[in-house]
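A single chain, nothing else alongside it, follows as structure tokens in the form predicted on its own.
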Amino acid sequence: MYFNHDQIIGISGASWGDEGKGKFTDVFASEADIIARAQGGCNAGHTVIVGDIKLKLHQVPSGIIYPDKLNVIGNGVVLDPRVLVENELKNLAEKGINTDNLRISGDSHVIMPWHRIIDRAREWRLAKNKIGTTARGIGPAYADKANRCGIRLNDLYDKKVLSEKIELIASEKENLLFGAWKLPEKTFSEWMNLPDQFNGLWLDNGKFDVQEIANSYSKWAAILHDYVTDIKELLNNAIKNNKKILLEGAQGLLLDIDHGTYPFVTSSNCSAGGFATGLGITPQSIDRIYNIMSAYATRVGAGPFPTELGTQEEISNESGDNKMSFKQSAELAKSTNDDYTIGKVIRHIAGEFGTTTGRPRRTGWFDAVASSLAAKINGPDVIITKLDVLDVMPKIKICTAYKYTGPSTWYNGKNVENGDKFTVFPTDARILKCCSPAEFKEFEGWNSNITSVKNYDELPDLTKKYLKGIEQSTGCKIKFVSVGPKRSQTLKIME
């Protein structure tokens, strides 16, 4: 049903992540032999629901629940061995899920204690201009990779070489943090007490404890020993043997380091091209990329968001612990025209709170200007998720153009003036932050429960009209529709 005649399929987010990739990675994995992760790190999170089991995965591919599938973490991933060993593998074991089918590239770079501290310190220095990172050390780890001073998983198996590398790099990071950046000891001490930090890996005088770090990473490496292999060789042999491979994307295209809303992006290539470099396979071997698009827009953290309903400040006090019931949300949707309240309804019906951070996600109307970029870079095939979240909406909108309201500037070879209209997505945050919706297509809501619909033809006509509006506005072709979080709540659109 899912692979048909394709051998290698990629699942890629089409916007700022959190589009519902986890479900479809799980759905497609049922027909795959191998599920492979190519980029990102433990800043990413996929939620997979199987029966009564709800898994929140960060580095381990979502196919881990299938004992007969091989799950691969590629060289493009920055690996946090502590989180992998003490969190993910431990939690999977507690749920009775065997992880003998996991393989990890020895060439993957490792997140070190200083990466998390530098990540947080950089946000501290940026003050009001924060990127809004998860503080998991992802960006600094990729920066060290590019600077050629990173530590790879293979390095952890030579204790002498590892200690020498840690001593050299740690000294440089100490000078950066406490010399050039003048990080206050009080601020540093507060961070050390946070639960997500590497407590015990520092000395009292603000120096990294080289031996303690080497011992800890060697301990984690020993646990991971049997998982480590040459992923390039594994995958290319699998391709020769006609194995079906599912490529699991993390984050989304608009967070891509090259094609996203720079600088409010992640630190890796989470577009289709990242699959090839992050796994060591040829681009030509990939048969199809599915763009995952939510039926409405979301974003976590800082950065411009033209179709946002409400503001970041308004949602900052919301929490998944105080979630409105479906009935409360539905009643509120009928009685308000306030943008923030409509966004809140969507957020609480869908449970739009980050898998990794727990932060409330910013919500907005579907953005065709942004989503059309996916068709150009990843290809035209689309899966629409979370369509059922809009069941209670009296009116639904699609943004088809932006209006620029900023100062006169130069962008991509031409002058941009106040009042100019954009129908092509500007990936420069400097431009995008001054853009607001100029044109909407408005649709009547279908106001009925579509979660039990079994095939596309059973959808209400108003639902089909909205889906057709997405296709016409983006240049994409919808292949599947999700009407709920379960595997069975998936509709295939026949050719």
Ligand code: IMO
Given for the second form:
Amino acid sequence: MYFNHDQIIGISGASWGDEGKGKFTDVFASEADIIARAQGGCNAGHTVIVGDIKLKLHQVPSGIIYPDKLNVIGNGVVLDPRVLVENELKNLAEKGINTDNLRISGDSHVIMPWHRIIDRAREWRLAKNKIGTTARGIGPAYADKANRCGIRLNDLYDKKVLSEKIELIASEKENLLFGAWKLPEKTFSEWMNLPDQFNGLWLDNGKFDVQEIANSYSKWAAILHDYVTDIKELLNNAIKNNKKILLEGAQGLLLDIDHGTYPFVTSSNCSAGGFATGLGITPQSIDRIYNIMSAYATRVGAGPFPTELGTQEEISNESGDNKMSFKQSAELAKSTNDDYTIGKVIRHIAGEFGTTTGRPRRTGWFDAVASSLAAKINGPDVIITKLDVLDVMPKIKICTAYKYTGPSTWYNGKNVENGDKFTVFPTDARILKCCSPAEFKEFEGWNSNITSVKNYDELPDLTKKYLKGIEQSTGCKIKFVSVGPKRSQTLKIME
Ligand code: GDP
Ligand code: IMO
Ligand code: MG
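Previous: the form predicted on its own; requested now: the form predicted in complex with the named molecule:
Shown next: the complete complex, the earlier chain at its head.
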């Protein structure tokens, strides 16, 4: 049903993350032999719901619940061993889920305490222009990898090498933080003291405790010892032996370091291209990529978001703890024309609060200008998720063009003038922040509960019309539709 004649399938986020990759990795994993993560780190938060079990996975692939399938973490992931050992593996064990089927590349780079501190310190320095990172140290870890001063998982198994590296790098980072950036020691200590962060890895003078860091990382490495292997060998042998492999993307295309809304992006290639480099398999071996797109847009963190309903300031006082009930939200949807309120209804019905950080997610209408990028960079096949969230909406919109309202400038070989229309997505945040929807296609809401629909044919005609609208405006082909977070709420569209 999912793999058919394909041997290797990738699940890629097509937007700004949180599209439902975890759900679909879990669904497709039922037919796979191996599930593999290739990039990102514990900035990712993937939700898997199986019966009464709800997993929130960050680094461990979303196929972990199947004991008979290997779950691998590739060289392209930046791994936080503390989070893996003390959070993820512990939580999985508490839920009775066996993790003997996990394998990790020894070549994956490791997130060190200074990466998290530098992540926070950069945001602190950017003040009003923050990226809104997850503060998990992702950007600084990838920066060190590119700068060839990273520490890899394999390094943790030689205490002498590890201590020398830590000593050298820690002093460089201290110079950066306390010298060049003049980070107050008090602020450093406050960050190091945050719950569940660095327990005991710093000294009273507010500096990194080199010895303690070496001891802690060696301790976590010892726990991970039996998982570490050569992932590219494992995968290439599996390919020879006709095993089916599912590649699980993290983040989404619009957060891709090359193709996303730079600089408001993450630091890895979350487009389909990242699978080959992050796992050591040939690009040709990947048979198909499914773009996961939600039926409306979301974004968490800062950065331009042309179809946003409401503003970041308006949502800042919302939290998952004061969520509106479904009934309240549905009533509100009928009675309002206000953008922020419509966005709030979507957020509260869907529970759009970050899986990793708990932040309220910004919500907006489906953006066909942005989403058409997926067909070009990842391929045409699409899975539409969270369609049920729109059940209560009287009107639904798809944005098909932007208007640029800003100063005259130059972008990708062309002059850009105030009033220009964009139908091709500008990936530069400088341009995009001056873009607002100029054209919408408006659809009548279907106003019925589709969460128990079992076949695509049974969906209301108005729902199908909306899906056709997405296909026509993005150049994509919808292959599956999701009408709820559970495995069973998955509809296949027959050719
Ligand atoms: P990921 O990062 O792409 O794996 O997505 P997240 O897990 O961070 O966020 C997606 C959220 O939407 C999760 O709470 C899922 O359980 C939920 N979800 C996934 N598919 C659907 C769907 O079709 N309908 C609804 N209502 N929720 C969904
Ligand atoms: P999943 O895999 C949504 C966002 C952050 C921030 C930007 C940079 O669950 O879809 P980073 O910590 O990566 O340096 O932050 O990227 N971001 C995500 N947004 N889902 C994610 O992962 C994200 N991972 C990073 O909010 O805007
Ligand atoms: Mg997520």
